[in-house]
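Only one chain is shown below, in structure tokens, and it's the form predicted on its own.
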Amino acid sequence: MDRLLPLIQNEALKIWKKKRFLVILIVLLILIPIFTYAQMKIAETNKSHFKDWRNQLVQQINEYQNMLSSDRIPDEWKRSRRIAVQQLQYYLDHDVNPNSPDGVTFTRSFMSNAVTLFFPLLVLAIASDLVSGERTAGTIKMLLTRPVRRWKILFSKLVALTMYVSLTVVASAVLCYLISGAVFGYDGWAMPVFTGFVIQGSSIESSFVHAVPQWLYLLMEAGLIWVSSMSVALLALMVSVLVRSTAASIVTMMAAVISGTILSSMSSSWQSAKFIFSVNLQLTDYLAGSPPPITGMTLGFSLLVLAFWAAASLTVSFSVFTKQDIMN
């Protein structure tokens, strides 16, 4: 443990003068305004349009079962939408407005759309080279010189990567509530949301569904972000230690990433694509009562593919990194 502590502290110091944290902090900085803006323009056109939320929420209602009734429309969408139908008519018969514009709930709001795609290529900056860059600077042979075991070396790094990737999913969520919050106002925190929406097949069973702080919702959301980003962090530490490239590293992982995302939309008839990894990121969606990527998909079945993800990604890593060859 004396030693490890050193090294752990080594490898933060290493992640944060190569500015990868950094780098993400601008990312966020330059977005959430972005989004922060066009919310409000959202917002503007929607309240010269309804002088009550409720008539939107009926207008939206509308809207949807009038698509419905298409014979062009997929099943597939007719399903989300028929969901999207009975969950705004839950709102509404509760009077809660689940658009109320809050800091609050436009941070709630990017964080679940961000856990798919966002978080994740946040999250690559600082794991993709975590191994495979040192190897390309060369670093990693003085490293390995030192009286001390692979698998502490390997540890350390493993540390390190979590305490960012925990720092990121925080710091995104108090840039977006400052941010937002400027615009907005900081209210909302203890705005009821409603969770506990089951998915079966094209209805919802409602008897489970129980309304909760926002605050605490927002908790909770972020502590499935982090599992999810923690998923793609382990994975893309396990390709670092495999590739010896940096570039090809980061490639290998956004690819996996992206395609991943794709595919969540594609996969409806294909009930193996349920056992990928990236098709079972956004664990957010759960919360809200969103239908999932295939029929059948709960939150504690994606808990246990990413565990499963996850684990192995870690065997892999730490049996590979104590054995091959890395001095030449």
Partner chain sequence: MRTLSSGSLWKLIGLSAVISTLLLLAGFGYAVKDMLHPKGEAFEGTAAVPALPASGKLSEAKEISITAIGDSLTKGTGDATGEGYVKQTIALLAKKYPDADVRLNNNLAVNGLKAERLVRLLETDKGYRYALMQSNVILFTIGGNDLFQIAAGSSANKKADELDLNKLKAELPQGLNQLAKVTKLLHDINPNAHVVYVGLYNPFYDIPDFRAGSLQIQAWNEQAYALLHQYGNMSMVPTFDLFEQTIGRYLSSDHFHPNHIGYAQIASRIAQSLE
Contents of the next structure:
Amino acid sequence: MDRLLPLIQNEALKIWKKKRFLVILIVLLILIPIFTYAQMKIAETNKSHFKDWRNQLVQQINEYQNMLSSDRIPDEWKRSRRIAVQQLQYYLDHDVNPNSPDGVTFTRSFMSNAVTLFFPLLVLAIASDLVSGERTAGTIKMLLTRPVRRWKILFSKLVALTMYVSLTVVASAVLCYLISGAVFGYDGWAMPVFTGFVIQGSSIESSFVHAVPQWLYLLMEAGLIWVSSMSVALLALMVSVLVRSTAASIVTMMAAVISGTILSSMSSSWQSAKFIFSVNLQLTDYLAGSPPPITGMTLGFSLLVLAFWAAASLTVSFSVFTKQDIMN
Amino acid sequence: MRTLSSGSLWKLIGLSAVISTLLLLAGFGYAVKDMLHPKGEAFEGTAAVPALPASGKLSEAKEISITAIGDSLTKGTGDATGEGYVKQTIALLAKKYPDADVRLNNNLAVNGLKAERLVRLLETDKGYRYALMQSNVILFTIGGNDLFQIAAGSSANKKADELDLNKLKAELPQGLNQLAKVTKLLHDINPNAHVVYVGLYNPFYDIPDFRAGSLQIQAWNEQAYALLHQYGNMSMVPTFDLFEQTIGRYLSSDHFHPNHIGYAQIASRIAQSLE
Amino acid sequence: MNKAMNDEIVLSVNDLKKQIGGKPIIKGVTFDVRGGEIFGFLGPNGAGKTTTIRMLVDLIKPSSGEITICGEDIGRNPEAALRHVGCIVENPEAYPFLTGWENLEHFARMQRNIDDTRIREVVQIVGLDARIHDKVRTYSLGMRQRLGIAQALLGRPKLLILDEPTNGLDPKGIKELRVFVRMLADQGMSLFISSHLLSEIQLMCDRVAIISKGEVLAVGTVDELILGAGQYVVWQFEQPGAGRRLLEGELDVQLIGEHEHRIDESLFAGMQDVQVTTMNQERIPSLVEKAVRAGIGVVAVHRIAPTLEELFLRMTEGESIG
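Alt. form predicted in complex with its partner chain, vs. the form predicted on its own above:
In what comes next, the whole complex appears, and the chain from above leads the way.
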């Protein structure tokens, strides 16, 4: 380990000096205010229409119910609405505001909305050229002719990548809280959030529902986002090992991630799509009790699928990287 | 950046990354534990009970808060502008009481709602009760689906030739029974509000075979009035007369719901009846 | 010759072969590099020089054959073997977003026992002190080359491998490199230098291996292989016609037609009416004297090495290589 630490330091410093993390922070600093502003506009509209959040919630439930009574709406869509109604009703019945306008709640919803596309994107900014970048620049020759085993080089890159994935998730949450808090206020840590909704068909089994303080919910959410981001990171690392050009590596991964998002929304009719890694990225849905993209998917299932993809990418990455000839 | 040597930069990055990772791992671990081994836990929310608005004349109220419940008529189905009678009533009341703040609290109407389900909502749905408690005017319609859906087989929108007058007649007592519960519940929830019930009309008046249905509708309206009459704060506005000679003018193309002008007539009657 | 040269075998390559996609690229390369010598690796572009060098430093796995560096097999124990090697493969690469110093720190962390003092030392050796804290992005090619060498020297290697080190350098830079390489060798370091330019190898190296089409044609001292291969003597007279007649009159001087020699044409830039000959070089002084006595002014006499292609041609044609 004492020999690995300097290698990890190398990789971490290179990512930093390439200003990759700075780019991520800048992207966050631009996007979060935009979303905060949009949320502020929504809150303003609601405020002018409704006396308090309960009126808004009851109206929302009512609108869903009216949609459910229409014949023109697809069953799949109805199913998820029916579940949403039951959840909102649960919040209403227990007099807890699911969308309270505060910094913590905004952060929570921003994070869960970002998990399928935005976080993978940020992760790709770091992971995509981790190996292919060294090849393009030719520095891989310097790296691999030092008296260090190749697996150690890749391992140190992997650890550095993990570090930045963690930093990205935490930095997003912190920036989100700081920026949105300036508009919505900095409290909401102790507010109760319900979790443990068990979905059965189109109804919710609420016997396991329990309230957790929002700070804990946010922590759990961030943990799940980290796992899903890590699986993207490991896959991106593999692509970066296999594909010589960084551009090709980014495009490949973006295609994989985006197609997963599209498949998730098309859903259900193609059952085996649930084995595709990018369909399983929305781990936070299980926490919130939203219906999964394909019926029958559970947290355990998604974690297994992601773990399988991660393990496979690691195996491929290491076996290719340690054996391949560096020809250019 | 220049002032930070790569050694201390590394320490900074390394330390914050390790702390972040541990934090996230803990969060993940807790999430997995929490979801794979969930334990239900009764949450004792402190139910919010809004103060009832003061009873009394609307002309003296500073704020007129309106909650509408019921079926598609209250929803405004058939009105191309989407306003229905509820929004038009609010506009009229705002003109009538220029000093008061007239606003819609909630319109919780559900298409196809029957009296029985409304009873259930009023009994169990905290949101409904909450909204109703906040208001000093409650508008509602109910019964149309009970009578015409039964009579028409399934959907109220079905063609009138399937209408069965005998069924209509048989359904009356059942529906009125539910209406009685609705009025009682409304009174229990908010005895201070002005409650206005919009009476039923016969949308098939212009079809000779079903003109007789109007008699059943009238029977409903009469008994509904008797129910409402028990409570001093409740009143009923008739609508049956609007949809007889002028039915072609006031009914929308689905031949069941009023159109925009039809709703306007209902709204003006409601506005007239309130004081 | 080199005073620090010794008989220790620093690099030993034995019957090295490599196939890529079923096609043999390297068909059996064998040579040894001894301690403190400058070993040239001469071959035209595409001969397999770079592939061989990449195998020496574990970038490419050989299909068969052995490479040992200071007694350590590179295939079996790359960590131990590479500890003794510093190298620049093709271009001197460095991370452009780091400063020169940060680059050196980066590679220092990949080896044992290299502290800031050693980094300062190598920076001084290559004379990069002034710009070492600037980003590499702003460096010229020559500076990158120096940085590359500094990086290669960090781990006090016993063997320094330089792949076409003069590529892209100006004449002054090439000269400096030559002096520098000699200095390193004098300190006991072995150098392995590849090139496709015969003249370069000739000026820099003690021994040379000549490679063509994946095979080593010959290994020997530079004198044996190159000087012995025969050189052209090029004459330039004040009176070209008279000079030519004088040369024609000498029996042991063969005049070579304008299109029959294989001298790099660029060497004749600025020269007019040259007479290319092959002859015994010891005869040059007496011939000059003869010309002067005949009233023919001698402007210049050049000894010009044959091109690599010529050398190969002679070797493969089975001509004497001395």
